[in-house]
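So this first bit is one chain, no partners, the form predicted on its own, shown in structure tokens.
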Amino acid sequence: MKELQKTSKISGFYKLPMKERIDYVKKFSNLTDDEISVFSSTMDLEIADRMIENVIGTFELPLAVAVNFHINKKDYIIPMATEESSVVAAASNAAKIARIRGGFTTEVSEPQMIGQLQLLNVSDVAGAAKKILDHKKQLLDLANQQDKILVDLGGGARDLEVRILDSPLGKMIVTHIIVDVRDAMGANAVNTMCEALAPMMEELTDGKIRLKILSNLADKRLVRAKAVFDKEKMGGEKVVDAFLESYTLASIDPYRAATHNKGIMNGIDAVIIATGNDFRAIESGAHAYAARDGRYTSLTKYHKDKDGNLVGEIELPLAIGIVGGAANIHPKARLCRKILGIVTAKELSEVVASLGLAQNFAAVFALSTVGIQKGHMSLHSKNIAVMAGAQGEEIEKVADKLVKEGKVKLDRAKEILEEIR
């Protein structure tokens, strides 16, 4: 494939034949036949069987690309699977637009994960706690015991944090171990660090070491992305107006927060999910973090620059791996991740933050114009078709009909159906 291009700027890719789509990720990408031919196989029962247990069988979802991504100064087709109708369309047409005045920018922290020990049974709370960090320094090296290979790729614990709470039971001491898991996500490291401390820390403290485990509130691992959506493009000033009206009540209201940050999961979990990441886990931190001073609020933010173009920020914190659990397993995410090119955990969650900025502003940028459901129900239209009993081109003739008239029901997919027939 020449340089030129080698490009995620594709105009019209969703009408291509699927083998057309398939040709040009498979170019882009520099995936064998053997490779190409996985995504079209289901999973080895026998892979499966080693993942989880009671394993019988497996569940697809459709895996899709979204295109016209450029984030820091690079393109990108980013696989992702979900269930759920226009969400592809709409990242891929938010992205288009950021494209234009260069498309996301992103800032990333160091890996950092916390793992918590709760102490209970101290006599004295504050003699207990300056005790655990007068052997911070024997706690840490303890901790990096336990993970040679880890420190040996510049990782390890870093620190320690002790938090006094009260509780119904009374005081309690959390002591948080800062680790740096590197690529990893981190959960096996953190959790078996965090198993390794707590007979030391209750021969210093005389209490009990009740829960040993990993925060998914990974407010040390966070990630920023950025764009600047054009004005212009968008419709004009007047939209970019609309456009913030809309995204005010998130920034102030709980009820409208939820459904906002959900749109912005849509994008991220389908990235999760294809890359073998664990999406709870990024989902539970996500509205933690959302709620971290108290109240459930946005995880984006807009605002006009000088220009009266809209631009959008987004905060939030991603524990994302690139080796170790299904991400080296699932063959399919091992090729999801070729796809994408990434080499490092942090350009992954590059990545992810900048799909979820664009899945958000595609949602806003919806709601605050034509309304949601007109791109949604005209996708969805294809499934009611599907669920009606249409095939092959009939898919196409009942979804048109159901969307002109504005009517995308079941019964009426039924209808039309026979009428074709």
Ligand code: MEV
Second form
Amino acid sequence: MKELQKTSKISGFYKLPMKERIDYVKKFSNLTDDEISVFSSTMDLEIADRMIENVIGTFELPLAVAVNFHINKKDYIIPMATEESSVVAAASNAAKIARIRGGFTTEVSEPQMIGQLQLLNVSDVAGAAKKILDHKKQLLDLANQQDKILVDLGGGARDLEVRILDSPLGKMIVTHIIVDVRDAMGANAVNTMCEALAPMMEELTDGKIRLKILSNLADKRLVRAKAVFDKEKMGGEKVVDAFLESYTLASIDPYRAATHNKGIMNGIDAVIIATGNDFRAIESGAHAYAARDGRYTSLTKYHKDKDGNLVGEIELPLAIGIVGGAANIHPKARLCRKILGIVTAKELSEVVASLGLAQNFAAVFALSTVGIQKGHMSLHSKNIAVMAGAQGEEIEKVADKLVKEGKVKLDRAKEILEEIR
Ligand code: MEV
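What I would like now is the form predicted in complex with the ligand, since the data block earlier showed the form predicted on its own; can you produce it?
Whole complex next, starting from this chain.
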């Protein structure tokens, strides 16, 4: 087991009994018995009641781990919370192929978030914009007085940018405050700063501040991940070409790009949820970034290298935290971070981007070869068998027959069940 502890490369992980999978993760991530038992218990209702209003219970999702990930020369087992079958298996398989040529490498920008202040009813727009910029230092100082801890940790408000926008209401000034939020997602810090700056901005100008809120288009907090997918393992250069043909549609057509990016988010959302982060923020940031040039397009890019291997890259904003919010309150989220073994938000974002690329590669690879229904149907058929009333060994028997017949339907499952009984 000593050797196993060091590597996330595990073939046939999905075939192991659940107990052995749990033991593997426990050893890999140095989890205690108490910690591992948290995963099979539901959240304390008192914790839930403090997280949101009007609580009446908790809502479960399956939690799985993707294996085989090698990112920046380190092995990761990635926890994923999702209801969609095939997603975890697909990610693990993509990571296995990426591993052959060194796994994933990443680049991450500074963790800078943007807060917006909307200034209306200004008589002299150019003059007001100049006044704001002339008082940049005072405004940044005031912002930083709101969060001494963040400043002590090396973060804080870094810059102010002023934009003048035409609107049906006339010209408005939108000031962006750029804040280094370190290991936090940053919404609380940025929103507090925005609200603190509003009175001073109104005093400096003769305008009225309306909105003062974080922007989820976090395009100053970008993550890039890259991997080379081995052409032989993919089935040869013809398959790489077929992959590139499929990808090309996502690069030119928003109808396909939306589905292509949905596949990326299948992976990203699953780890974002497992680590207690705000998946709506990540989703809105990703899709807005995908449309940054005025036309919605793919968040990934692919090309062939000189040897015919497939090179994949992803770039997207990732506003992720490991301090504050649900990331620290949710007991399973804390333990999912322990499974990952990450200690900074930066490292978590590297894992998330790599998983997004792996998920996208897996989907487009399947779509360019056997299609996705084959993978989907094997688990789906088991659910249909259970819905038809199958129990114990019957489940596997009914599911197998459904898949063999290529007709995974409830009415047929009921017929098969009657036949075998
Ligand atoms: C399904 O959840 C995701 C896919 O549609 C993604 C894609 O088409 O690339 C398979």
